[in-house]
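Just the one chain here, laid out as structure tokens, in the form predicted on its own.
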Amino acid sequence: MSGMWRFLKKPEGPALAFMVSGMLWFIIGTLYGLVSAIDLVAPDFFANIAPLVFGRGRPTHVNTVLYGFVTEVLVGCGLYYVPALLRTKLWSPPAAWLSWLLWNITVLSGPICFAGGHTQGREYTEYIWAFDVTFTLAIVLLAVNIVMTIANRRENSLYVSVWYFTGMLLWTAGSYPIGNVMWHPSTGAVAGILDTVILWFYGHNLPGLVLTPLAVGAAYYVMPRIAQAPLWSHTLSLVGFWTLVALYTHIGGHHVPQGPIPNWLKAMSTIDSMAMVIPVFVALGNLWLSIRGRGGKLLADPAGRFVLAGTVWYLITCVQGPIQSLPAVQRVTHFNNWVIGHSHIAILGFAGYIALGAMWHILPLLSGRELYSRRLVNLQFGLITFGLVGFFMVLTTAGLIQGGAWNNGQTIYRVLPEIAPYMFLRAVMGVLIIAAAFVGFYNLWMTLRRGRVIEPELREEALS
């Protein structure tokens, strides 16, 4: 514990105690993910204890992986690498804490108020008014952090690493307090069919412009790194970074295609879902050719197969998603496992496996230790690829006999003994994801702990 204060006291200790958090909160969001499996292969398992059923083990899963495992590591990441980029200090480690504080105490309220049954009700916004004040303001300490941090730089050029993660903290500032409707702290909703846009705006905004833009920042700074080449096109990058604020704020309305909401804000939707192929494009294609005939380097280095991975992840991801926001595709793969499927390669297969690679890849840089373990980081690496492409495969199998038999009229009774064997495969991949999580961590505490001491002057070249 005494080496772990020691770093925690650096200038860099913020970037590191939002890595270590996030981490552990992988290890308790998934085994409440594993809890809400086990209550759709056998609903009695748990002998109807209030804390663990369904309804509220699966927000506290979803909420914990979301804010507090993704996020917060690639938080940590951003935390590290934008003032390295900038050459200069963070403006206030003292407000980061203060914000890693704020942070926690908003996921911390998760597992306790959602098991007491104490909730907004909201995809994606269940915490009620007092933790959405404490994220808000975690949120906007860090956005005037990282503000600063930028106004007294050494370095005149801002990498396209430090646009997406400053974005980040801009539009989530803007969009958290609308999406979770904090005006209303007694209901945290509105009244109507209104209530689902403003959902439905922030719910896709939080993949879109919280996951995405952290997630494509990290990668644009680990993945050059990796493969020691410089990036392909500045100006491209940046062409990615505005077209995907410009596209993804208003695509929310293809979650309720069959909803009362106006014909063309469910056109808009739809138009510009099937339009992030610019954004998506653009990125891949610029992080991509960085790498062209050096994507050895980064399949040898386990930071960098990570953050490669990811990448696919996320061509897979976003071919998917636009076209399943076509009403066409929808009558059969909405309201289903498919969906949850997506999400999962969304989140943890785009997002955390980019947010899992720049943290292997960051943490010597920002400890001045070697990682305790390579061998480790791929013992993760393919224990989260065989648990989530399995997961993949049998969520989206389960859902398309879902939507295939309820297009046909049948009944609910008659589809659910044909997907109970994928919700017990569903459960046996989570196993192996949450292994994966005690496995990072162990890693991460032990290279903190007894990883061999980089000598200053390679981490001088390291850094450079």
Second form
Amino acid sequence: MSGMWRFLKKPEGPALAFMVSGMLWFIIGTLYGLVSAIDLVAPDFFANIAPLVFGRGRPTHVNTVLYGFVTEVLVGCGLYYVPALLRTKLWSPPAAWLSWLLWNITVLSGPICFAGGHTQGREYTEYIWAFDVTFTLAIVLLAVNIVMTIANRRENSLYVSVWYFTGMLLWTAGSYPIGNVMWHPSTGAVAGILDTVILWFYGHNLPGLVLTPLAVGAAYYVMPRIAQAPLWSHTLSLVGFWTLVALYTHIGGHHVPQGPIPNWLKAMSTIDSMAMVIPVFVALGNLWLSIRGRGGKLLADPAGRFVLAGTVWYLITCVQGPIQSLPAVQRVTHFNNWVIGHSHIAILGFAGYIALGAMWHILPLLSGRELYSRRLVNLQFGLITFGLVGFFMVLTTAGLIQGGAWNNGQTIYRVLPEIAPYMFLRAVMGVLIIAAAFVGFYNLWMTLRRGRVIEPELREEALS
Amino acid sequence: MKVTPALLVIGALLTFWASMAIMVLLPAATMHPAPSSTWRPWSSEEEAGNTLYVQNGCSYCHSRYIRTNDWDLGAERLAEPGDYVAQEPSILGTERTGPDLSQAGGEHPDDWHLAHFTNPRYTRPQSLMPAWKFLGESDIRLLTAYVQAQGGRDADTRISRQQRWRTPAQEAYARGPDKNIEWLHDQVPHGWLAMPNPYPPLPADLARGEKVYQDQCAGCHGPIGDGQGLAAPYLNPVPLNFTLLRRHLTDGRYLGGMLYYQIMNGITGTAMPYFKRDLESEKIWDVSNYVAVYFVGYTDATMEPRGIGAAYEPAWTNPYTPPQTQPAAASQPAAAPARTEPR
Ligand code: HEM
Ligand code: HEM
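Starting from the form predicted on its own shown above, please give the structure in the form predicted together with its partner chain.
In what comes next, the whole complex appears, and the chain from above leads the way.
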């Protein structure tokens, strides 16, 4: 018992646990993605196998990769870098373990519940009420833990990564219960069109106030470290941080373009979507200027390469985003695979790449072991990059075919055969991404088991 | 500006909750749309259907609102905020792998939905929608009730039109195949009956007609046009066996116009859908020729009256002669007295 307690009190435990479980969800979640992709190629392939039917497998895929893989790995990184940046220890490792447990119970509820149709069905808020509770608890506990860690810091100034990580927890603790309409436990929704407004308020807080701060925070930590350069501008960090939360929270309306929501919401969401270039370009500019002239260092480092590529995906996503929120463009790009392309480069490209890069960078610091294989990290990078670039091209093409044809009067049924080849190619590209998930898990596991132990002195040096 | 813990925590929370007030509370306080003119409450069955719709993730492939630039299913009516009153949850959807369903009620009769939900490929051979057979018939009934309620009062109007025609269609079917066809043709506006297919069935036209047929019709009428498609066991009346048409030519020679009209317009009350949205005019003439040539074994293409010849059609002489129609047992002879030409 006391041995158990001692284990729970190890400061690096929860961070590692979040990474390991996140990488496991990466495998499971993408396998569900493949199932859904196959459903769209050969709809009778899994005929009448209820859990794998598209309408049930897809939410399992989306929630598992989102809340399981990307977010968990990034939280794991944060649980390491926040105390490290504050020159202190995590306030309560046991509480963080509890958060980990509650979080994973939530994610596990996805494959189990959705298989039987137990879902609240609104995109990104599918977990049923009981697991909304576990998730909210996990977030609140983490928020307390981090705020207390800040209170107990030995470093006076708060680095920008700390702002983002703390902000994410504070915001999500409010945004998640509201978005999930937790005061209506049975449906997780309010009645009527207002529900759409609430859903997409959350729906855009999820990328905006969960994934973006986590990923940008991690990039702010990793990139200057690998480049061994100071942060370029404190002012830009400030502008990027505060405009993020001020603007991102206003753009949910762009998910229901030309829909029956009030015009002022639509106008606001379009304008603020344009304005989103401010936090994005400010953060990117700050990061890239920080590593100016030292990009080679990031490219040479397997972890750095992932993070750097993640920032490039961020650029692409956030050039695409404002453009596709223009009504004239959205008439064609909405409702089809164009948006699925955007989602994948955003969540896997931007947030996922940075999650993986930050994890590979932090893992040795955290575990005291060198990476089992840098070549496997490179292999993973290659597989994902090939797969995702293919994904993006294929889905964008399919989306333009669909959107253009519909806009010119073809019926959806008639256009289905036109996208068939792209649905097939997407499934093929997906296999590469899944392979990368397996490679990553193997490398992680072997690092923890077999990685060469780093001499304590070297480790101290690396930490300072 | 130095970011202190207090500034961080209080500032982050204030900004977030202020935005929340603008983006959630303000709408909640101001959005109270009155029910739209077509709105009506859902019955308990329809409500249960909505639950199934949510549970089975129909919303990942179907939207429930129509925009100004839509043409497909339901495009006759733009979405209004008052359409969704009291519906909880009312998921609008962000993806259209399948068509918008907000106005789907009454598009098809229930037997079409039974076949379609059992396996969508039965009625729509190219569909990507999952088969829902595993849900069982009672859930499929609830889902059907839900779909039939989409569109509110407009849907009710369409449903009553379906029902208005369903009884006579089923009665005619019960009177036997020939009586059925006579009844069907009695409903076709006269001008369409004595009209030949104006376009020749050249090999390219027939190849196109075949593609259209396999993509759109084969699930019901069967690959060889005998009405024995995979959907047939679920439908009443069953899909037509085209070979029967050989003894039901108008004036002993015409069928092209009838085929065109029936395909374009569908047969309300039966599973036969309209194709005016899916198929442009040329494709309907092509599939008509395909059905005529391959399943009826005769086409009236390019016969008189043909009006001014279409500019681009190559010359083609119709090699078919009208079949010697035998008076079918229990049926009027098809070679009825010639009707006067429509003007
Ligand atoms: C400048 C920033 C961005 C803008 C203006 C933007 C804009 C948009 C717009 C307009 C849509 C809706 C498209 C449609 O349905 O027609 C969308 C969808 C989406 N965006 Fe972004 N985006 C931005 C950045 C991001 C980032 C950073 C992420 C993720 C980390 C992200 C994740 C998503 C996802 C997952 C969807 C799909 C939602 C759904 O329909 O299920 N976006 N974005
Ligand atoms: C970790 C990597 C991945 C992430 C983060 C991810 C994320 C997502 C997200 C957020 C969506 C919802 C998109 C939207 O509604 O706009 C989605 C949908 C989907 N994903 Fe993924 N995905 C990943 C990998 C994969 C893989 C490997 C495959 C296939 C082999 C795949 C196949 C699909 C399919 C088929 C859909 C449904 C698209 C539709 O509704 O038409 N995903 N994914």
